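Only one chain comes next, encoded as structure tokens, the form predicted on its own.
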Amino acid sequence: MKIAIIGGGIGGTATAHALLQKGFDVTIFEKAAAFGEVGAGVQITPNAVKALSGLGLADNLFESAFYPRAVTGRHWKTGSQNFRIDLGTEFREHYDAPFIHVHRADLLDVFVSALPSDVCRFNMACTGVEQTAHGARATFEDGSHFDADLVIGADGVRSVVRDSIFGSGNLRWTGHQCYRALIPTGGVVDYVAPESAFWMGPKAHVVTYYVKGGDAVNVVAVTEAAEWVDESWSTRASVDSMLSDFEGWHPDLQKLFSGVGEVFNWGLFDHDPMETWSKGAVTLLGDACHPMLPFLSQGAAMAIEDAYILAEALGQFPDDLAAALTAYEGERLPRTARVQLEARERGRSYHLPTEKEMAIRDAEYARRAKEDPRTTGINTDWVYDYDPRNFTVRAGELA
């Protein structure tokens, strides 16, 4: 099976090296002239550690890695601690994996470096996809098109493949901003814990964590903006606006925040999930088909899971292209659905308005705890519980 892959980000070249280990010819089409992340972190939950494993990648992403002892959720001002999921041994056995911390750079590099040299075309901007008699047909900025079996949308929220196929406007806009920095610190330091911490005040939150193997802090701080901010990583922002944003936050963020050299701001965008990802020889991938807000640590993962269950069901049913899709989407849609609306219902809990509210919704977080720490806080043990490797379908199975 011939596949074109249109986006070389974390997800594109993921199931390039998925589907090359499965034996199919694929090519990447990418905008940009070379392979590139921004300078930002990203958190690697163990269901996405797990589908590593399962591609024989997870040991060189564990070279880069910070293991953090805790995810934590404390108060915007006093610093309190109102919930605590411990990260050691008892998680790692449960979870069979552990939780850890990366550079988005190296952890995209984990993925290219596992790719042949010429398995990517750079300076590829796609500007459109269309059904042929026997596949697909991606074509290019510069007036050239290529046909493939399969045509695979990998290329992010604002997906041109996503838009040729289903058609545009379905993006909304939630009301957030994101402001991002990355923080040298040349270790860990006494006024940022080695935790993944979640510091909750009213209509706004800062997550902290370490990257970089403990040499730099990764901000992502969340606030509720009155006017559209555009969805780019890439937008620079004031260093005082965000400072401003955040005064009378604890005196620890301060002491961070005043290490901060360059900020980027974002405006966080969501779609409501999709029916379907699949129109004949194209499909979708990651956030061209569910775009989901960073409050589970999710977007990542999400592309990854969906690289290995796609190259499995292509290897499942490498004769029956409408057989696999069906198989995929079988097994990505529910979970990829639920977990796009509890990141929206996140962006509701952790940003609410009074301090009334905040200490109902820190004395549930106590009730769970106590009933399983797992449980507490982003509740998110069924995020982690999955386990991509267990993936098999059989064609009887099918609906």
Ligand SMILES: Cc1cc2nc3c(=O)[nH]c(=O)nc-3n(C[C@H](O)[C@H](O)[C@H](O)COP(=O)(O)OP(=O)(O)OC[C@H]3O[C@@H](n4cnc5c(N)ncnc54)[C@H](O)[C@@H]3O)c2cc1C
Second form
Amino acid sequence: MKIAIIGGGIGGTATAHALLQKGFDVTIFEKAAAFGEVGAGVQITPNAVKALSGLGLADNLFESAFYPRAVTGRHWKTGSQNFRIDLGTEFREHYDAPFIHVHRADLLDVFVSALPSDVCRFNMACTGVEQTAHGARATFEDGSHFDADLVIGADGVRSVVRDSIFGSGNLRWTGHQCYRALIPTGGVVDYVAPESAFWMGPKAHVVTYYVKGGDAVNVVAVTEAAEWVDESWSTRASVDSMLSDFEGWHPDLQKLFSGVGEVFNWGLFDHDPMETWSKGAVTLLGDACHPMLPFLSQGAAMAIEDAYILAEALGQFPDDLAAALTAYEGERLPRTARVQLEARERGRSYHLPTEKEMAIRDAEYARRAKEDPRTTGINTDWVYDYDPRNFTVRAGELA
Ligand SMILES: Cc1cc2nc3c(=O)[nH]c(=O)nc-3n(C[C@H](O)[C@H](O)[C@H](O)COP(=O)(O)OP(=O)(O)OC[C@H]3O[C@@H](n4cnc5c(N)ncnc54)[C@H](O)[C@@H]3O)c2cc1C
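Next up, the form predicted together with the named molecule, please; the one we just looked at was the form predicted on its own.
Starting with the chain above, the whole complex follows.
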């Protein structure tokens, strides 16, 4: 099967690797001149580590990983802890994988370095996709086209492939924007705990964690914004506006923010869950089909899981594309839809506007912690529990 992947981000490169392992003929078409990721961190949760293990790449990522000791929730002003999930041995054994923090460039590099050097054609901006008698055709800005048995749209939030197959207009401005910054600390410092820390305040929250083996702290500071903010790594923000938006927050955060050199503004968009991702010989993957708020730290994780499952499904039904795509969606769509919707819900519960509402939320976190510490706070037990390596489907089970 000849397969074209549109987009060489985390999802596209992971998929290329997974498909090449199954022996498919794969070409990536990337609009940029080279592979590249934004200069920020990414949290890799156990479910994504399991997908990476299934792809044979987890050990490569561990080399550059930072291992946080816990996921914690904290009060924006006092710093008091409202939930804590320890990430030690018991956690790793329970989920059969660790929780790690890496730089995004290191994550992308794990996939890219596993690919043959000629697998990607750069400077190829796709302008549309159409079905043909024997598959699908992707057309590019330079006027060229490429015919394949399957075209996979892994072209991100503003997917041209999605729009050309399913129509445009469903991308939703969520009313959230974030500041993103990477602050060099030269090692673990006393004002930043070696944790994935969620600082929750009125109509805003901040996430801090170490990357680059502990040499820098990644900050995502989210506020609510009435006006649409672009979604781009090229939109610089002023450090002053970041400091003024978080005035009065805990002194440790102020101290950390005072080390910010460059800060970028990022508008956050999502999409209602789609009913289907595939039509004929075209399917979607990653942010192209399930763009989500980053509040459960799952966008890249879902793209990597998608990559693994799509390759498994095509491997199980190499001569029946419709069956493979049905199996892929059957496994992936319900899970990613739940993650999309629960990430939206976290946008509400992390941003409660009054101390009274926060206290009620925190009491609920405490109640859940007593029942099972794994279900407290961000409540991601069901997310981390998933193991894509267990996926298997027989033709008779397909709807
Ligand atoms: C603030 C923030 C924090 C986040 N934190 C986390 C986290 O901790 N953990 C996590 O798992 N996820 C996180 N995410 C989500 C994660 O970044 C995305 O979900 C993930 O990068 C999606 O990968 P993708 O390959 O689907 O899309 P993208 O990374 O957007 O890649 C799409 C690729 O397609 C290319 N492309 C686009 N259009 C075209 C075209 N027309 N033709 C050819 N190529 C094209 C692009 O150049 C790009 O290379 C976060 C997101 C944000 C905004």
